[in-house]
Structures are given as C-alpha cells and as structure tokens.
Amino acid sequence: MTRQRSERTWICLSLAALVAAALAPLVLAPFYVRVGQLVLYSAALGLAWAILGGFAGYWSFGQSAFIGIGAFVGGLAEAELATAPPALQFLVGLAAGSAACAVIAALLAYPVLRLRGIYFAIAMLGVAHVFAELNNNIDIFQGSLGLTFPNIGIAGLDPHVFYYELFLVAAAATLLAAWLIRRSRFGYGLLSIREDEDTARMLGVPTEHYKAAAFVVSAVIAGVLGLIYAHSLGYITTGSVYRDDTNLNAIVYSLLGGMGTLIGPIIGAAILVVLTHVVLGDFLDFHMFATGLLLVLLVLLAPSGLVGLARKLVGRKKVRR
C-alpha cells in the first residue's frame, strides 16, 4: 500500500512538472528557452545511457556513436524526400535513423558486451571514434561537408519553442520507457546483472539477451535524440554530433544525480547544463575542466549522487526522531 501511494505521488508530481515545463517558454527569454532545450536533450540522453549503464552496470563511453548515426542516417533519408512536406521527411528520417541504430547496436552487442568494466568502456569509446572517422571519410555520409536540415516547426510558432516542446516530448517518452523497464522483470534482471552477473546467470537470468536488449534500446533512443538535435541546429558536421564530451557528460549526469535512479540523470543534466552554459557561459575553455573537477568531487564526497545523499540525510533525520 505504501509503495502504491508513493508511486501515485511520483506520477502526480511528474505530470505537474511536465505541465510546468511545457508552459515554461511562455515566460522564458529566448536564450533560456535554448538552455531548456539542452537540459531536456541532456536529461533524455542521460536516461538513455542509464538503461544500460545505470541499470545493468555497463558504462558506455560511446553514446555519441548512435547520436551521430541517428542524425546522419536520418538526415540522408530526409534528403531523398526533398520535395515532401518537412513533417513527412522527419518521420521517414526518424524511422531510418532508429532502424540503423537498432541494427548496428544488435550487430555490436555480441562482441562488445562480452567485455566488462573498463574494457567495455574503452571498446565503446573506440567504436565512437571509428564511426566518426567513417562518417568523415566516406563520401556518402557527407560528414566533412555537413548536412542541412529543414525546419519542421509549426507555422507561426517560434522555432526555438517548437524544438523545446519536441525535446520535452522526447524526454518524457524516454522517462516513461525507463520507468516501465525499471519496474519490469527485464529491469530487475538488469539490476541483478549489475550486482553480480555470474550469479544472475546461474539463477536463470538470460543475461546475454537482457544486455543486448538494453544496449539496443539505449542506442535507438540516442539515435532519435541525435536527429532531433540535428534539426534544432539546422546544420551539422561530424564534429557536431560525434563528441567525446557528450560521452563523458552522459555518465556525469547519472553520477551527479544518482546512478541507477530515474530522477538522477534529470537532476544531473539540469545542474551541469546550467553550470556550463549559464554560470560558466563566458568561459568556454573551462567547461571540460569544470566537468572533470565535478566528477572527482562526486566520487570523493557523494559517490551515490545527490539522490543518494538526500536519502541518507532523510534517513538520519528519521533515526533521530
């Protein structure tokens, strides 16, 4: 009964936050609407990473590979329908980019997921760099020349507001998907893999299938986000989407907020994006240093993230009472 009541409370709070976020552009200046886009994009990216890294414990440093695949494959598919309505182009690009991410992730899953720990992390970083080089050097992808994306917004609506709302829909859908996975048998299987993969396998958990499924789901979401991000920019090159700082930030979002939680990546993304784009907006070269310093401080002072720290403080207050 207590658990059901807690779930209802969180659902009500989430819906209220969703409504408030949807109405936020009405009162925000254009600059902060753009910052809001980045917060929502980063939160969704952090949640997508958490499905594999937070739930199953497989930390990927190659999320940018699928962001880039989704953006470029989707963009090339849209270019084939240049005379079609922009909305139809976007839907076709979304289908093509998602399918490409799913197929490539499924092909990579068997060899890459046989590795664990730091070896898996390094392998995924290598995968991201390989795809970036292929994208840059194979003419069909036009990575060095770049791709231009049409505005798919609604007539009469500010494009910044439209893409803000589109990112909000993507973030909400990602949160819902992560929540459904987390409370399912599949989710509990991923958590058992994180705690002790060998024991989970001996207890009958299909670890290989679960890891591969989480890998594919995370990749597809990253690909969808990559295409939306490309449209919000209007023009991309390989360097726009295949970025090492994106790989690092996806991990920092979960570490900062709370590894393995749903609210953690959202909190972490909001804090880091505001810190780097608003507080440190005039010190662009300081971003990576600030991110690295924040990561070190988190490991030392709050290894369970802000959500874990808050739970500890609440638990201490209850004990004192």
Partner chain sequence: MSDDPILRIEHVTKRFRGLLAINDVSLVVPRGIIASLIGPNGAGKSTLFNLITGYAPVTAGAIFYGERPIAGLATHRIAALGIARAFQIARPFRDLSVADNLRIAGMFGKSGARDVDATARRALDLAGLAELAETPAGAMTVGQLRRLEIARAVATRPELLLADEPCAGLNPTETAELVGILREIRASGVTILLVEHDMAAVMEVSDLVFVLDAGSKIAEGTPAQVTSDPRVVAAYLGTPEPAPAASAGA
Given for the second form:
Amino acid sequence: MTRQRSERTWICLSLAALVAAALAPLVLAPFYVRVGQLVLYSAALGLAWAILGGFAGYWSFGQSAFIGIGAFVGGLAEAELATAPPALQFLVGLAAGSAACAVIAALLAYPVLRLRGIYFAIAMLGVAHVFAELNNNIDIFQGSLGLTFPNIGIAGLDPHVFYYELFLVAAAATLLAAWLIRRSRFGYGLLSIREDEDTARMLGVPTEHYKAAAFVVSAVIAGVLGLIYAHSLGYITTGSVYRDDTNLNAIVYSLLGGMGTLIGPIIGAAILVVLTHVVLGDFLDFHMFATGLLLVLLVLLAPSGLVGLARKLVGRKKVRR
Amino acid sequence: MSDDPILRIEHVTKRFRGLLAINDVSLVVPRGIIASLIGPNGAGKSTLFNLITGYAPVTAGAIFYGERPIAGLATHRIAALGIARAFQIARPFRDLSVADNLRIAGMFGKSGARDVDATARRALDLAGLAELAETPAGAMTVGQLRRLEIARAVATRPELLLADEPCAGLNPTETAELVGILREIRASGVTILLVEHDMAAVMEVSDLVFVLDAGSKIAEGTPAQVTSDPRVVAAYLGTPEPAPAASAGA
Amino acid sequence: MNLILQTLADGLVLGGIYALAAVGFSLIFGVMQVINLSHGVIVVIGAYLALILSRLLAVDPLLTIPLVMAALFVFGYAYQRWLVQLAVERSSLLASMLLTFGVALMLRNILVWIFSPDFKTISPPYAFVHFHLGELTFDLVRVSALATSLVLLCLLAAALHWTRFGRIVRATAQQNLAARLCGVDARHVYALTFGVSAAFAGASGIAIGMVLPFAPPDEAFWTLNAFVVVTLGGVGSPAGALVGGLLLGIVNTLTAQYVGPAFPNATMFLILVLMLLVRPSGLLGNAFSPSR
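Now show me the form predicted in complex with the partner chain; what you just gave was the form predicted alone.
Let us now look at the entire complex, which starts with that chain.
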C-alpha cells in the first residue's frame, strides 16, 4: 500500500522534473545549457553503469570501451552514407553503433563476468584500453586522425538546445529502462547476484545469463550515449571518447549519490559536473585535486552515498520523535 | 512408502584429487517423508548435498530426481526442477528486507505458475517472521536467520528440501521451534532430506535415517533400527557423543 | 640475430625495473587484498625526491636511495594507518581502492604545482657511457639501474624470508584471523607493509628516473604496469614480481620492435585481460593465499 503510494509519488515527481528540465533552456544562459547537456549525458552514463554495477554489484572500470565503440562504429557507418539526410545518417549510425556494442558485449560477457570484484573491474579497464589502442592505431577506425559528425539539429533551433533536448530524451529513456529493470524479476535477480551470487544460483537465479544481459544492456546504452555525444562535439578522436576519467566518473556518480539506487547516479552526476564546471570552472589547475579530495571524503564520510546519508538522517529523526 | 521415489542416488562417487569423499553411495528417498543423513564429521554429508544441488560435479554414478537424471545440470536448473537447499550457516541477502529475500525466492526457484506475494507471505508465516517482514536481513539474530534460511528455501516452492544442520547452535527452545517448522513443511507435501548433528532432533523428526561414515553408507532404516545397528554404534554412536541419542531413545 | 638479442637484452633491463616498481603493489595486494591505485604516484614521487636530493647534496642519484626509502616508508606507514585502514573498515575493499585513486589524483596535482607538468630527467655523470659485450651494447646507466633493482628485490626477498617482520607478514596474509589470535597487531602489520611497499616504490622511481624521462601523469602508467606485472607473475612475492616484470619487459620491447612502436600498450592490456581470464593467480600462483 505505502509502497504503491510512494511509487506513484516518485513517478509524478519524475515527470514534473522531466517537464521542468525540458523547458529549462528557455531561461538558461547558453553556458548553462552546455553544462546541462553534460549533466544529462553524465547522469545517463551513470544510470547505464548502475544497471550492472549498482544492481548486480559488478563494478566495471571500462564503460568507455562501449562509449567509444558506439561513437566510432556509428560514425563510420554514417560516413558511408555521407549524401543521405543527416537525420537518416544518425538513425543508421545509432543502429550500427548499438549493434556493435551488443555483439561485442555479448562476446565479452561470459568470459569476463566469470571474474569477480576487483578482477572484473580491472579486466574491464584492460578491455577499454585494448579497444582504445586498437582504435587509435588501426587506420580504418580513424582514431588518431579523427572523425567528423554531421549536424543533425533542426533548422532554426540553437544546436546547443537541440543536443540538450536529445540528451534529455536519452537520459529519460535510460531512467525508464533502469526503473523497469529494477522492479522486474530480472532486476530482483540482479540484486540477489550482488548480495550473494552462489545463494542466488541455489535459489534458481540463472546468474550467468542475467549478468550477461545486464552487461549487454549497459553497454548498448553507453554506445548510444557515445554516439550522441560525438554528434554534439561534431569531431572526435580516440581521446575524446575513450577516456579514463569517464571510466572513473561512471562509478563515482553512483558512489556519491547512492549505490544501487536510481536517483543516486543522477544526483551524483549533477553535483560532480556542476562542481567541476561551474564552481571550479576558473580553477583548472585545481580540478584533479578537488576530484581526488571529493573521492577521499566520500569514501570516509558517506560510504553509502548521499541517499544513504539522507536515509540515515531521516531515520534518526523518526526515532527521536 | 511409494514406488515413485523423489530422489535416487545410484553408485555415486566423488573424488577430490586423491581424496575419496563419497565412495559408491546409493540411497533412495521416498516422497513425503523426512529423511536424515547422519554420520561423523567428514563422513561426506555436505559433499553429498553439493552433488545433489549441482554445486560440484560427481566423479561417477547417477542422481535421479523422480525419473530425471540431474547429475551435471547447472545449479539454477536443478533449483528450477524443485530442489531447494538451506545452508547450515545462513546466507541471507543482508541488505534486503526479509520480505524481499522471500520474494526473490518466490520469483525464482521451481519453475511454473506462481503468485510471488502469496508464496512469500506463506513462508513468512511458516517461519514466524511476519513482524520482521520489512527488517533488513542483516539485522537479525542467529535463530531468526536460521528460520529465514528455511523460509527462503520453502518460498522457492520445492518438492525436495535439503536442510543442512538447521538446528546447529540453537538452544533447546529454538530447536523445538525448528523441528515444528520442519514437520509443518512435511505436512504441506514437501520431502525433506536433513543433515543434522543434534541426535535428539534427528530421532524425533525422521522417518528414515541414512548413516554415512568415511564416504560410505553403512546403514539405513528407521531411527530405532539405526540406533541398534552395531556398525553404526561402532562407527558413530560408540564415540563419547551418543548422550543425546540415548536420552532420545528413553 | 643481433637485433633480436639486443631487443631481448633491452627487454630484460626494462623488466628488472618493472619488477622493482611492482613489488610493493604486489605485497600490499597479497597481504590485505587492497589495490593501491596510488602506487604509481609514489614511484614518481621517488623520482622527484631523488632529483632534488641528488642536486642538493651533489651526489650520485643511487646514493639517495636510503634517504628516499626512509622518507617514503614513513609516508606509507602513516598513509595506511590513518587513511586506507579507515576506508577498509568503514566501507569495502572496492571503496578503499577508490580512496587510493583519490589520493593519487591529489598527489599528482600537487606534483604538477611544484614541478610543472614538464618532463624531467635525473642524469648521473656517467649518463652517456656505454660498453659492449660481444656484439651487444649496454648503457652504464641502464645496467646500474637494473643491478640496483635486482639487489633491492633480493634484499626484500631475504627480509621476507628470514626476519620477524617477514614471517608476520606471511602469517597475516595466510590467515588474518589466526594471526590476530596469535597476538599480532594486524593493523600494525598492514601499515608496515604499506611502508615497505612505498619505500620500494620510491627506490624504483630513482631507477626509472635515471633511465627514462618522467612527469606527474606517468603515475597512471606505473600503477597499471604494476597491475600487469602482478597479474603475469603472481601476487605477493618478489619472485612473482620478477617473473612478471621480466616477461612484460621482453614483450614490450619485442612488440615495439616487431609489431610497431604504437602497440606495446595494446599488447600489455591484451595480456592483462587474457591472463585474468586464463590464470587469475599468475604464473607462479599466489605466494600467500587464494586470490579470489
């Protein structure tokens, strides 16, 4: 009963936030529209990571592999159709990029997901670096030369606003997917894997297939986001999509907001992006130090993230009453 | 007893490198009873459970669940056929509530039509955990965890429940409660295979007892038959341990 | 024929240094299962300390080794005792790994502030001396860096084998609880391990600084490198680090020579992934305890 009511409250709040976010560019200065793009992109990436990392407890350190594959495979497919209308190119790129991510993730999933904990995390970092190096050094990928992307915007609309709205659609779709997964049998199966994989198997959870499915879903979303991101930049090289800071941030968003929750990565992404781009925007020399300090404080002071901290505070208040 | 046993173990052998853990064991568990597997430490009881649930592969021999050979199947497939296992050391999903623990078991476990919430509620009532439904499992006492472990196994809607020392470390009151729960589970039509060291509990609750020693089956029968078997007395009950068994027989 | 021999010889020199740079990382991993992502930055700090000290005291960089090691030992001890240990106790091993990453970012940023992001080198007076052995050419600097690495690795192996500290470290790694029951203060042992690890990382930084130019962002490379070395050789022992380091050094020079100068990194990570999949405990296995 209360569960249903709180779920309804959350749905209403999310829809209101979605409408507010969609209208925000009307009042925001162009700089903040760009920051907003980055917040939405990061939140969606964080959510995609959380489908495997937050729900099933498999922390990938290599999400950038799929961002890169999505962007480069999609971009190369689009280049084949250089004469077609940009919107059609984009759709073809989307199909090619996500298909490549799905196939590669499915091939990697079974061997890599046999590893647990730190070994999985580091193996994924290795995977991301292998793809990055290959992308950069094999000529057909044009990783070091760079790849240009057509402007797919709508005439008359500021491209920054257009990409903002596109990222918003992507982020909302990711949130919806994560929410549907979280409340499904599949989602509960993933949670049980995070809690105790052997016991989950004993209860009949097909752990291998579930992990692989979560891995593929997470990879495909990352790939789609990578392609949109590439379009928003207009021109990318290996270094613009295969980034170690993306690998790290995908985790930090959940860690900062709350591991395993849906709101966690969104809050985490918003705070981190605003902090580094707005608050510290003028202190570039200070970025790395600030991020590092944030990580240290986070691990020591709020190991269960801001959502966990808030729950704890609310819980304490209730007890006092 | 029926001619349609729920579990048949035929000439099963398990070797770990050089060590012979299970040596040519055969046994048949009829439907609807509580059968116990007893024997000194290291007799191979837990290994046998691991083999039945597909947690470890058999070296030789066959295991039939009903008519179906199950040796070599993946653990989750065996669970889907209707075999559940409750661990000796409870392994709850600590961050999840008691209700969610049971709900997950209800969602998976034996395949087929299901009503997850009803199953979870029944398991909750059976284990007497209804008031604790929304408590995180990590915050419960050892006795409560043991009952949750049994309840979660039951929530998978098994036909055969393997319970690994459910009474170990419990005080007499808690043991009595657990024995009551086991009887209720049997009454609902589930067959139970029990590994237990508490002889009083075993003798009280079992319909059939198998005795393992050093990886071999040395006896089987009703509790009375087994306790009077000289080989069992020599191998197991003859050690300074038999006090509880004697008092149970009295 | 000469080319391949020279490539192999170069690989061995590089590999010996890799081994020393990885051994501390391996020790920490073996003893407390913590992945120390700030390992590489400590290596780089060692190089900078040697740079300052050798100029200040006007001595050969190799002579600064005892000072650098002592300073970093103290740093490593304090770091583990008052930061890493807290993270392990309050959250999880994975979270402690993130903490060490945060520390690495902070230290790297500090190094950039102090030393600028530009490359530096430590060149001893004999920087350009080389000699021939048969038809192979060896730089004196490289050979002395290799010799230093091997001597230090042997010293560490001996210390782990024969001293009280070594026995306690091995006991703690084998059975944390059992060691505690025997009256070992596990936290003190953990901190000592971190101290020793940092000291050896610093020493390796000196050897690296003599052979290669270095800059603050190199720290990420040395951390990953340590990971690959440990994955190749096996966790927790100087022997494992040596096997892994030499193999990686040879693979790197061979790839650069025969596949292309851009590919050593790709090969390195490919080997990392394949080793994790095929034999996660490394070629020599784990010296102490099961690694997963």
